[in-house]
Amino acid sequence: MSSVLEIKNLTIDYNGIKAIENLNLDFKRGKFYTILGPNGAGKSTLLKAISKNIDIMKGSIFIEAINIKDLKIKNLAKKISMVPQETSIDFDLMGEEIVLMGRIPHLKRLEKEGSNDLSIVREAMKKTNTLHLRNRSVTKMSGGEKQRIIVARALAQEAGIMLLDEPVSQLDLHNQIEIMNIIRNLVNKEGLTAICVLHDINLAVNYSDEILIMKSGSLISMGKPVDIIRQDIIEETYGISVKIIDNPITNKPFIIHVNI
């Protein structure tokens, strides 16, 4: 499986205290990956350094063997699209409209969009559960329903990666599993790569085909799921007692805290 993104001695300072040092990833096309790690631990920094919004002290990130350093932010849109935590709309948009926004590394300056773009929003948007929503205002929508529509505008970007900074925290269970099932299956059924910071670990173990592990700007562990929720790693970077159990549907493992 080809990789997609690379990280390389990335170091990143925040006056004079390393958010990340000498990191090193390799992420594979059409994966789920989650990162964990208490908070402080840089993985919000991390998705940052991908998608440009901050400095690199030291090191390199590849996107398709192509340094980003050497991409315009229009380009590296091409091939990243974010999913914010909390998105502010300060504007009286419909669902369409918002969608829409992710074609705008595809157009040229003063370009309108085209019947294609249409057609691509319009499957984005019924990929995400989201096409009832073309024509109601973001006013009206629920946080679940918002959510969707920021998923369905990064799809719109047809960019091959999709960062997502706990993109499920803000939401109930339902909308949780909702969005969660929605870029597992365009992981699934795309090819996408998704790269997802998350804090609930037993939600992480039920989607992602791997999963890091981050604590103070390092990582601990990476691997399948199985592999690394271990008991001594969980324990470790948390500072909690835990137990881990067998989930008896899923045969994955599952956390329970234990209080001492």
Given for the second form:
Amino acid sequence: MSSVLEIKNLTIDYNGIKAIENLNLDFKRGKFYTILGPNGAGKSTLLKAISKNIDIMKGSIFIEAINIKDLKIKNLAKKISMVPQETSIDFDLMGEEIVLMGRIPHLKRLEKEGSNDLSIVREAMKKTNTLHLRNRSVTKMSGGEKQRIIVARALAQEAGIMLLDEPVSQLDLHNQIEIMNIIRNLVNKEGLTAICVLHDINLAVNYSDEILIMKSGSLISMGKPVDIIRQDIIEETYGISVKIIDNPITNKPFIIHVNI
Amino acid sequence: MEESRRKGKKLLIFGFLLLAVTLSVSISLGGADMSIIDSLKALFFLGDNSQEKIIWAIRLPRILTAMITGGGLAMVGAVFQGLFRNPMADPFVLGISSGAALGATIAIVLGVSIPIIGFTGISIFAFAGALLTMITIFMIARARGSLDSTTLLLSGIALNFFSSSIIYLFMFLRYDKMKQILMWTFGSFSTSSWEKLIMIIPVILVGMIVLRLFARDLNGIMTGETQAKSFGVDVDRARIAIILTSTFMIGVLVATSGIIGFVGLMIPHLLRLVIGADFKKLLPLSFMYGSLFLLACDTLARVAVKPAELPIGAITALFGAPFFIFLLIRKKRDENHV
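Having looked at the form predicted alone, could you now put up the form predicted in complex with its partner chain?
Full complex below, order starting with the chain above.
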């Protein structure tokens, strides 16, 4: 299988502290990856590095064999889209206006959005169940609606890789599942590569093809959920006591925290 | 979106009509009253010779200066709100106008009068004062890690105090220049002339074009800088272009007519209520309605207590300050709801 994203010997210094140290990773096309790990593990820093929002100290990142160092912001946006944890907008931007921003990397400065762009936007809104929010101001949207609009915008970029930084941690259970289903569907049907930082281990197990566990800027373990979510790894990573049982419905590992 | 586009068109047509009416009224009012018909005749060289002189030498340059200043201030206000992601940002509130006035004051006191590439020493110093204030705001933002409303408003107050107190010190030390300096702190169009107009028109025109070129980038930045970058907006480049352009506009406007507050706060805000926040529509409409508003205010300043004149900055503040308080209450209420 071809790799879409390769990280080689990556080291990142963050205010004098090594946020990521000598990290090597290889992501394949059309898979759902989840990054787990305690706070300060370097998960968000890694996403920032891939999206060129932080300086790389050592090592390099390749997207489809191109070093991101050589990619302009606009060209990077054609290959990678991003969904943040939360978006706060104080202005009355309409749903469609926000999704349309996803077409910016494909447009010249003075070029007007054409019918092709509008139909891509429409399609993205259909897939995220946001068509009805077309003419609604973002200031009047709920957290879940807003996050689906942001996913639609990322989708309108037509980038092969989508980075998601704790995309559901501000949402209620219903909206969490809805967002996760949308992403999973995009991976299955459109060959999207999703790289998602999560905190909920059970959610990660249910949706991911592969899980990466990070701690203190290094990779602890990477592989299929069944192989990775083991009592020793989780206890070592998070410093808590857990029990792992077989989820009777999915037959995947299910984690229960035990307070002692 | 089609709906807001239609509303935008309606507002544009309505604005043109309103502007035509306000212009006709404004041009006929003044020291020597004439009928609207007579003044329009004089405007097109069809009337009385002395009336032509009044219209062309006195009223027209003043009216055009007020309009261009109002339009420019409203546009820059809209742009600042997007750039700082805050509906309460405005060159006056942020202390940038005061910074420009401080620059102008220093130029007056030092007697700098050497023009550089067509700009007077006062303009150059006003620009430098505005730019330094802008840089200070960004340094405060960097030190605090974010630019929330509180930081923005408090740093604006501090910078306003700082610049004003230096201006007052200069006034105290240089009685002979006091009147000239005072004019800058209250704002006035009474010294408008064709010579000054010829200086500000190209700056504002180029500024309008540059800002319009970055309308899409501004839309993106409004949703957050990291996000804007993730969908292809070169935020760093856009920010530098936008800051330099709008600071230069403010510098030139303040150098010609002094500090005129709140136009940039009120006009874009009211427009957003009707057409939404899209900068492509907001920028041209801000210019139009800013022009209209300041023309109306200046007409009031000219005729309310004839033969004396009211300071224009005081009139806009009379509308602006209550509006600002209204925004503050509304913003707080919204935050409590979330």
